[in-house]
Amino acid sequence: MATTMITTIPIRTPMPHPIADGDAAALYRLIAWTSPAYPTGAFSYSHGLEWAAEDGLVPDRAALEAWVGHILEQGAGWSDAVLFAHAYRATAAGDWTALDAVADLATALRATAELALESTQQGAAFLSITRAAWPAPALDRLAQLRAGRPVPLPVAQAAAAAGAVPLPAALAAMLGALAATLVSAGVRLVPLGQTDGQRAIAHLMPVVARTTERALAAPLDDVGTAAPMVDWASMRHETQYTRLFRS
């Protein structure tokens, strides 16, 4: 009589996730807030990439990955990540004086008029929409605190996430959304196919992870940028003859 052999497959314990297992509400918020469908107008900004493509600085996917990666690690992606972390912690602690100071710093750090507009208009839209759809006392307090003054995007995002989504996951998602937005602009501007766009986003994942880890440990004194070519491209974009994007 034949004997049937049964192979036992060992069960491995899953690695811990930045969002606790079963916390579907936090994950749902994160997906919604970083979705391209969230109506902040992100699709209308290129962060100077439109001029870079026009000038031949970003002619292909490799150049696009390098350009966006530099923004994430040395440009506004880095500074916004540090600001996000500190704004999140200030909101979670109810330290509204510290949150106001972070918002002032975030407003002052933009190097050009277009980049400032990009951050503050998206921040105002994010705050208004999130207060309406995902009401929270911290968002109301931020709106009162900044009445008549700009609310930069990373500060609005951080205030929404504090108490609702764990900081590491929220910060990684914010940086990932920035990368995806800029790659989407590059797909239209270079131009590239959709597959190359997804390849670029996949290749930028380690950059997002590194920047997230660094920003979580960075003091506020470490905020700043070293991306002069991005700033220059933004300045040139202000007088570019034909434009699809607002920055």
Second form
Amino acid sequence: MATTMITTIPIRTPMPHPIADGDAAALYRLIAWTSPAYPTGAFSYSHGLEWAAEDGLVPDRAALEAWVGHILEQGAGWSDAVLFAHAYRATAAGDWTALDAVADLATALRATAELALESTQQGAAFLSITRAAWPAPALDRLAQLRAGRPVPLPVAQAAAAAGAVPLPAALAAMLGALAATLVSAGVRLVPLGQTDGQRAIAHLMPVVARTTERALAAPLDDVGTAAPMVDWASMRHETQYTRLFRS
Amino acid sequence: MPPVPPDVTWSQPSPPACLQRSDGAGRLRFVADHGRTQATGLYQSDPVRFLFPLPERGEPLPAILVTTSGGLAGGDRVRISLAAEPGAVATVSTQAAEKVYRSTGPVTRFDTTIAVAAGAWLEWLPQETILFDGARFARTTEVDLAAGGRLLAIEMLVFGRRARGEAFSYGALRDDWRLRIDGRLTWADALRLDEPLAPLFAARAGLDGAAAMATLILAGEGGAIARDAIRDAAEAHPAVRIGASVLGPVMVARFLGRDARALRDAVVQAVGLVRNRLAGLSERLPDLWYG
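Pass me the form predicted in complex with the partner chain as well; I've looked at the form predicted alone already.
Shown next: the complete complex, the earlier chain at its head.
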């Protein structure tokens, strides 16, 4: 036995399952918080995709998957994932100074007016709804801490998840919700059929899994993007003639 | 002393390489004296030098930063510190494009801190930074602005020696901005290009084949005027993707293009428009910009 050679490389589970330990409550919270029915207004933001589609940069499903995948892995998805992980840990440790600093950085780290609006309006809505429907001391503390200052979406989500949902699952769900929001915008803008939209979401799963795993190990200093075209598209969207979306 | 195991020496930089690396610093402060701005508090260490040509007519006091080594290699570091005191008006530029050479591992660093007091107008207008293929470059720019102060800043990156058909196919880039107004973090930007680079340049949401990119920032009052001037001028540069946006007290413009020269022309024009509309300065930049 001792001389048996290991001939296969163990496959790492890309995403822990929140109900693996019988924790259905954690999964239930995630489904509620990331549902399109959760009234944060997610449906009204395209993250610059509306201009990109208008400009011919996203003509079909493959292009939509590539565009959204890049945002998840190299754009705001990545930055928000790192910010989320650090906000989650600060909340779990009761380190409100650190949480406040992450919220400041998350607020400041926006390249355009509409991307800032997208993050802070959804963050404010998420915090207010979650405090009402899923009250928790950490959320009250966050609201008190940030009185009069913005609460970006990943910070509000992380403060809700800390102590209620394991971090890897919460992070994957947050990124999955972003993927679903952007694909849904793409279905309207490219346009695509509903089935193609769901194909895109299915194809983006490995991207979400990879990004989740990478963000869990990332120091806060790794926050940043390689998506200047998204910033440009968002800037151009500000003066787009006909607009369905707020970003 | 026990002999050093041979494998350890591979992971450490060899001593001669350490000695050859440069760590240069430059500090400069601008003060207003009865309506005239003067440079003071000059400190410079190799390879950093400041030159002070006479200002062209109607222009603010210019300071020209020179890196006398001709370029920056892996492990080299430059630290620049600029301050504009109340009412000072000054332009800091660089004499030539900054070259960042291929590195075998160590990172080339360029750190700038800028402080702008109330009533001051400071321009930080370095010429483009050319990232040679294989460069590993980390740049930080930290700005502390007092309410009522204004900063006009640009940064231009060229990916590879384009004249030779070179791209930026491997290496790394970290470009970080932190801007505080009255001590409070107001705007941050972080560009991260990590290997593999080819997919980042190929992605339409990434750089979409850009050979060069630039960011222009106007911090302080007048953001909407600057944004609109840049938008209006964008039509004259169809080969360059130009966008601008105002986030509270900061106006940010991005430029992306497959032609580094066309991009530079667009940025130079935008800088001229912003300084003219907001500070009444000439639309034409100092001569070194037009060569």
